[in-house]
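Shown here is one chain on its own, the form predicted on its own, set out as structure tokens.
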Amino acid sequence: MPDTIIEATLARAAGLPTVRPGQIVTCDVDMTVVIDVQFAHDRLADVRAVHDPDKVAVVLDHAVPAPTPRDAGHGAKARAFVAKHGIDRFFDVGRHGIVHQVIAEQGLVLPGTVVCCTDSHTCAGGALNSAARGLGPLEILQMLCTGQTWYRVPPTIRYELTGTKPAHVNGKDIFLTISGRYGDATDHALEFGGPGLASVPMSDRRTIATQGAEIGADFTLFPCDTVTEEFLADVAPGASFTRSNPDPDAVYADVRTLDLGTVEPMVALPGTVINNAVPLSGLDRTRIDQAFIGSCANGQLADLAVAAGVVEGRKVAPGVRLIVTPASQQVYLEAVQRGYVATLVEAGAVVTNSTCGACFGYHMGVLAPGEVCVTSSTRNFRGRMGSTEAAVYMASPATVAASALTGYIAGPEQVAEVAA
């Protein structure tokens, strides 16, 4: 029987020869992610024995360095709990960065496996071919303990890519222009091809992925395919995997076309990113409070070289707030080689340790009642980085580099003619 992406990789990790949407299945879990946050619920304590080690990861990520002693609590029992069950794959302070980037750089998300962790984010993994989803803390507890979990297959909706990207258009432009235009994908996975995909670089693959959570998609799939190659070949030589490519005659729920080439900046308005984003051409002159560049859907090295890029030679608008966070400390350390660092700091921004902080409103750029924010993160829901009489605005991060020259959400181009 012919498999999409989902139907192929459900089906070899439930050990069956093929799989239909509607149906439930039980799986094997190639790798479970716990993060810092789970650690406030004590039932990890009851764990007696991890099904296999070699199969877990633990990533301090959402508030590091610890800024309560709450959250150095639970950095504590993070630590306790690796050293009891013997977990390798432990990223402390110092080894840290957001999750779905610590997991992809150290080789963790191979194409064709299953990917579990708390943090709703961990779609990210479909970029590199993995069934990679955010499920709950006792859903992860009872993978720890046996190494299984279930799903329920979805229908898959795809995406045919043609045309070329633009270099001007970043991955959050393309996710933008299909929230806006399709809305909501609740239940369904969503399938990534075409001859338009190669033109996709993995970088704007993980920001579409990312971003799939917030369309209610289950899965959000890429094929594994030469750009998916080399980005393995780097962080993951010598690996093994098996790719879970669709086949030519599978069947959709819906093939949906989009012309790359067409694909204009974009921006999410305050609330959802459901039908609810437009080109950035057709925005009134918003003003804006802060400029927030960040996240594991655009804090990645390719996201802080094009921020770097807008804002060299330029300073923020007075009265606005640049803040960048690097996705991790690998990320941190090679901006900082590539003199991007550098460059943003002079320009006026504050570039922050490796964290969620800002991304969900808990720390490192907290937005005060009243406040504008344009953030490359991955939410704009009211009340999602800080007060909730504060209005978040969602852009790539061309988009919101170059707003924090101009103090109002624009584009690179503007920011020329404010300087002129």
Second form
Amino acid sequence: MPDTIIEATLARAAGLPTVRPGQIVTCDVDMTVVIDVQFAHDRLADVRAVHDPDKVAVVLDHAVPAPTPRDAGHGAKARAFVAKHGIDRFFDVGRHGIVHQVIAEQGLVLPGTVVCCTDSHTCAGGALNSAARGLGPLEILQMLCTGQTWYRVPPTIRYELTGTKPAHVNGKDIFLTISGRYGDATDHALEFGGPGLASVPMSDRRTIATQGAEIGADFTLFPCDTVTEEFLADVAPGASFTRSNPDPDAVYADVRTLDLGTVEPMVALPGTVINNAVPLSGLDRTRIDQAFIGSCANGQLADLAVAAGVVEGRKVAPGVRLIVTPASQQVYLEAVQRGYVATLVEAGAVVTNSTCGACFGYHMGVLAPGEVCVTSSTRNFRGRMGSTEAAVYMASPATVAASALTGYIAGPEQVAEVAA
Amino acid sequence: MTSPLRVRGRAWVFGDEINTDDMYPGFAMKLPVAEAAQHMFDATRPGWPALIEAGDIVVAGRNFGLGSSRACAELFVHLGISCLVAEQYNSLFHRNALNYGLPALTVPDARVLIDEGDVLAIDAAAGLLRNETRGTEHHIQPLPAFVVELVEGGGLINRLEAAGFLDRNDATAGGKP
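What's the form predicted together with the partner chain like, now that we've got the form predicted on its own?
So here's everything in the complex, that chain up top.
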């Protein structure tokens, strides 16, 4: 039987020759990832034995370094947990970063594997051909104890990419084109492929895969191709894995062709990305108070490079705050070494520690009532980044950086209007 | 009426794409469960938690629970919500609800059959929804057997405890007692 990517992966993980949409299967989990906020309410301290400590990673990311005594307590519980169970893959403050970035750059997400974490943006791992998704905190607890979980095999929507991605277009623009045009994909897997895919670098694939959660997709998957293999040769040299590439005659719920050459910079309006994104060129002049570049979606080195390129030699507009959060300590270090951090700070940006903070409205960069933010982060829900009376627009790092210079939502080509 | 699968309460009707940030705001993650629960729906329906009576039922439209894995179901349980009824769920949210021992039924025409304030009596295992206010009765998709077993047993925490995976010494249980 021909398989889509998700069917091939879940069948293997369930030890079955084949699976079909709608079927409920019990799967072995290759990597279970626990984050700091999970230590808030859950019974992690009561776990008698972790099923396989080599298949577990603990990453502190949502609120680090701890902004409150309560958050500090989560770190303490995490340290006790990894000590008790002999977990080597522990990314404490100093080795930390946003979980999806950390596990990708540490080579803990491999093609054909099943990866689980409570964070809903775990689907980021799909860029590396992994059946990765967010699951509930109690389910992660169960996985730690048993090494298994269950899935309902989702039907797959395939995006057949043609043409070539223009250099100024980001994965965010590709995703917002899709979410604006086709709406939600609840209970489905998304699969990307086609001749245009080779022009989409890993950083853009990771942005697209991360954002699948915003349209309710269970999984967002890319094939394992030469771009994937080059990335893995760097982060996981010598690792063995089984690719889950789709069969040519796989059966899809829908196949949608997207010519990458036609994708232009996009902006999601406040509230949702579902049927709510417009081309930047069609947006009314929208003033901003804050511009944010970061998160698991767009806090990668490539994103910081683009932002630095846009702001170089210019200044953030008066009355605007530009906040940049590298996605991990490793990204931060490389951004320092390459000069991006200096360029951003010279332009007037605040470059923060790596954390989920501002993206989920928790600390360092949240919004006051009445403020307007343009963000490259993951979500634009009302109240997401602080006040429920703030408005959050979402766009690519290039658009966010340019907007910080102009004071309204704009692209790099509009920056020339601003004096250097 | 001791089974968590047979419930009776007033309906609170919400719209489409109610997201988890609305249910469990970011700042509320700094708070203990009891306090966090007082901020459910701050963005769209401020003050709602104070209106809840034990047994009340939340009814919603499509894509209910879009967003994060935040333990929103734990907050619903804390407030005394006995059941969720939605036209369609986000799968992460749906799994969370059931794992916290909260019955979560899918009723594709929920907002046609139910108005806010209607008193509902639901048997989630049998797949029966009675709208006492309207005097109507509807057969609905019952929960699958393995989910019935999970919810009857008080959720995943109780199951893990019963299987000997967890020590029983923590007072802050995630599931129902």
